[in-house]
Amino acid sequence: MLIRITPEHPIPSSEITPEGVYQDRRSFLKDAGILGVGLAATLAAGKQAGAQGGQGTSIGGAELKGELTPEEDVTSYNNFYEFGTGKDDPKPNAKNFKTKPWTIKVEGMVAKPATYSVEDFVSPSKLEDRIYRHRCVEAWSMVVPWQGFPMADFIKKVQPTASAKYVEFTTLNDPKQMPGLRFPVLEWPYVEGLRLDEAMHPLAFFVTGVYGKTLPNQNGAPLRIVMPWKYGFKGGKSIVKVRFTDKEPRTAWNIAAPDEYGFYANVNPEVDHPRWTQARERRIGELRRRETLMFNGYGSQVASLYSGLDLKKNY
């Protein structure tokens, strides 16, 4: 007898990206418009890093580019309460969302608070493209080719004093734009921290596009945080203001359920959500689980941050 078993998520045969087109680089990276020497170099030079670091964890990511989520999965089911709690609201309820002009308020222990556009820090020539896996305390994951900049390159423009220890990232809080805002699911705006030495570490990201496309809207638009060894919550979307302290920042999901939601947010399979376990995830466009890896698979680069933490109380 045969048992049919729906996935969580079913996606479409037709939202599957082929297997040949998978195993034929230049095919695959010119059907997903992201074709073009910037992203050639940043691959060869991530799968080279790769080779020589292991593990599959190079800062470009190219060994992960047979595993990439279809963009159509990227772009449709989203964590933005902003814009919805469902994971399919996002998309359509920010479709007019405006994002320019936009700017990004730095205040705080720093040499240089103002006032700042995204321009000011990187030019689109300077953009750099990076594949990173993605785990959802929810325990589903994706594989997404960003676009952006380091965030070590937003932190030094700035220059942090030396008090400086944290930074914290304050999302839009617009109603009238963001219908999620009326309710309270969070306590508004939506407020993220991290340490300073975390900031600066080179996985950390700002990202500006993804798929070789502006950022939609849904993805966190025009700049939105990411921090591939950590839970997706981490990451930030819609930046409007970047603070320095010497405090640790008191977070949206940390103020809404502290026993949940940690500061630190590093993925450890070791440490249960209370309602589930966190040892293996779904990613999406699977049917197959697989065993969650400890820092999401970035732990040769960033195990050393937290030597001496105990991980299962700071989680």
Contents of the next structure:
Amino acid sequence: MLIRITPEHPIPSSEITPEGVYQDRRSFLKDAGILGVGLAATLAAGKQAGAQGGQGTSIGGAELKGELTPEEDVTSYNNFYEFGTGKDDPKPNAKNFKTKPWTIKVEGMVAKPATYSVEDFVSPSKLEDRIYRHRCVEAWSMVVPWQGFPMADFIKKVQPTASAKYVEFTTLNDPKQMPGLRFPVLEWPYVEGLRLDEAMHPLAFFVTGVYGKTLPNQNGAPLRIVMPWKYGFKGGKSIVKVRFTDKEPRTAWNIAAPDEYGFYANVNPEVDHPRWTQARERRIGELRRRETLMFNGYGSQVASLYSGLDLKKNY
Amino acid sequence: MEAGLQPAGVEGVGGVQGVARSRVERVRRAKAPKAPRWVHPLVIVAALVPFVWVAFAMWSDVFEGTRYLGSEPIKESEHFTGKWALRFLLGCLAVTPLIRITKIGWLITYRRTFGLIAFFYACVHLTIYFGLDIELMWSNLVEDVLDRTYITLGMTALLLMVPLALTSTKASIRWLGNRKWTAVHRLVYVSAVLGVIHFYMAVKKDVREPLVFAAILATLFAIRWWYRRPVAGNKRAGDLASGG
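Having seen the form predicted on its own, could you now give me the structure of the form predicted in complex with its partner chain?
Entire complex below, previous chain first.
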């Protein structure tokens, strides 16, 4: 079933990024195809100073454009337990979910604690396109064209104090609208968290749209987190509260099964989930599995965050 | 219990002819109403509908680009066939209690039928897991079976069904003798319990569905226990004690 979603951004993302740039990307990709992947990586890396070596993934992710997962899959195959535990539950169950008005409470160790509206952070003219790999802890993956803004922009705006070391994100807890909350599958509300330096990383992204459209409810509207080098469950959806703290937040899946889901949850092919291997993944739409990349292919940009940290213990 | 073994064991193989049974039993059998001949084949065809459907859906999703099985057709078909294996296993275990309650003797035919269909679905489940999910990687298989308890249990449940399927023929009963055959076929209880635990452990967090399977299995065991319980002065207790 095709659900038409009326864009809520005044300017559709296709206009934000001038068509010429898109065309350019396409021809760029074509050239890259001819000249070889190595050169593509070099070119892509050239766009972003911090993106040399490794998988050669730029922050914008233009080189992933040819691998996009169909929109139908991105918007109908969702883990969003507040709307049901089946992956096809969220889409129908979130159909009438109200995302307007929406406020985000910012609290804790922060200079400007306040209740903000989404619009305070989302200025349509500043929305960025990012094509990211998305790797679920369940060993499936996608490539998704998100729209949003860097988490760092948000953090700078609310100014955490010097003692803040972590940031905690809370998902809406409204059983009237979210039928999944009626069962204690997880400890509600859904809480996720990051180390502050992770949240400040340029790849850390607040998402408000996908495929050039306003984020569908089942994908975590109106505001969700995307951390491309971590397993998907780190990306809290429909965020209503952001709290800055000096203690590692207790996160939903970690509470539910500490031996299976850690706080860090960095994509790591060398550390298996107790019930399955994380060495390979199945890209949605592909029949054969592919090798999982360390940090989901973003190692050149994020590995330094974890130097000296035992990733086998801190999974 | 010993005394009860004989007739129940005979019933147990789907109305095997030519095995000694009491005169009373013979008379009761002769008078017992039978289902029309076409019912059994029809049930078998119906039982294979889920398989035909999933095979078609898989083929269509892969080659025609349809989305019958959603975004992950391999996982979906794996779970689908696994659950059908368990359903038929529970169906198989439901036959004897159902006969106890309804007194419809000819239902016994379906114990073997459902058992074999459960085995069939379990084999398809294993084939999808090994062939498509882990892509024939022996190292992965060995790792899964040795290190991952739910797979260890699932594999054990399936392997336990092999001797049962192999000895599901009339000839096997004659070859083993009733008592031995019945004893061997008690493995089905172990297989069912392991199969349900396998399902329970395999799901990520929402265990409501496996718990339904577990509840049904527990109910079937409870009914068996109820009919087997020693009741003073009740001749039927011994008579109905065994089998199934």
